[in-house]
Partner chain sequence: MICLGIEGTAHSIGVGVVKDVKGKCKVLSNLIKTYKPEKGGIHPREAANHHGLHIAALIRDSVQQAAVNISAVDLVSFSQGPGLGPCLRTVATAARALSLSLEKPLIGVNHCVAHLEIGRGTIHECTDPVLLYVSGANTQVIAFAEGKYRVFGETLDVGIGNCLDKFGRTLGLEFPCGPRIEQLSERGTLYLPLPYSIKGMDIAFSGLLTSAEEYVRKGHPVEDVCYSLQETSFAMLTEVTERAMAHTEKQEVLLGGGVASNQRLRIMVETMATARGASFFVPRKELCVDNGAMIAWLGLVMYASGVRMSLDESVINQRFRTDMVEVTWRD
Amino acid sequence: MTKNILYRGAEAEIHLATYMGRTVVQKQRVVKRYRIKELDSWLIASRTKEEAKLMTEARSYGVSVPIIYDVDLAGGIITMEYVAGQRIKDILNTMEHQTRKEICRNIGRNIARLHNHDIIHGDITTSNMILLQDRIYFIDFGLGCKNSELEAKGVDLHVLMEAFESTHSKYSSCFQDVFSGYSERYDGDASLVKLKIEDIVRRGRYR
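Atomic structure of the above chain by itself (the form predicted in complex with its partner chain):
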């Protein structure tokens, strides 16, 4: 198996590798020396396991995620399909207005599909979405969990709202577009989720 590093994130390295004759991506969680071993091993194993579970489940509900080929819990490695697209973070600021609007709605619809089945992504930012042709792939479920509470869904969307504010601040309508897509597909009462998000914003310091 050959390896070359594609991206070095905060908690994992993304390698391009070959696995049974195909080009794959390997996400390897790296040991963090700043935290004690007990905590580190537990975080790496539990996040790897949870991530693989959530990805498989998300896929079954029609959300595009890379196909998983192999999971190594002790090593903290998930071997998955290589999605050769572009990160939304890198292209959102430069795309044409109408395209951006449609992409944002599409993001919202996909988040609703996750939330309809109580899948909380945990780190919905534009860095964690890849556009390939007309499909938006969701990656990095490493902070995800299953949770049916309104609070969890609200916090999940709030993370994205903050990402838009910090990284795509010139396009203030992005989150509204995401939410309108979300409202289309969300099975529950989307207005309650909206109220919850407003509640979370107010709860923040100095709001």
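Computed from a prediction, not measured in an experiment: that's the story for all the values here. Positions refer to the first chain, counted from 1. Take the two forms, find the largest set of C-alpha atoms that superpose within 1.5 Å, and that set is the rigid core. Compared with the form predicted on its own:
Superposition of the core reveals a Cα shift of 2 Å or more for G9 between the two forms.
After the form predicted in complex with its partner chain, can we look at the form predicted on its own?
Only one chain is given; partner chains and other molecules are left out.
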């Protein structure tokens, strides 16, 4: 099996590899030498299992994520479909206004599908979304979890709001389009989520 490193982070390495004749992406969690070996092995296995489970659930609820081909808990490796599209981060600023608006609304609709089933992504940024043939794929559920609390959903969306303000500052109003799409699909009271986001913003301001 041949491998090329696409990304090396503090928690994981992302490889482009060949698996059973397919070009795939492998996410491998990094061993932490400062941790007790048994604890580190347990954490790697449990976090790998949780991430794979969240991705599988998300897909079952209509959210586009890479197909998982194999999970190696001992090695901390998830082998998944290589989505050969473009990161939303890299193309959002160059889109026509109406296209950008609809992309943002679709992002919001998909986040609502996750939140309707208490799936918290944990790192919703435009770096973790890939556009391929009009479908938005969500990647990197490594910080994700299941949580039904309004706070968790508000934090999830607040992360994206901050990403727009920093990476796409010229189009930071796009978050309004995201929330519009979110409101269309969210099964609960979206106004309560909005109030929670505003509360999180205030708390950050007065730390």
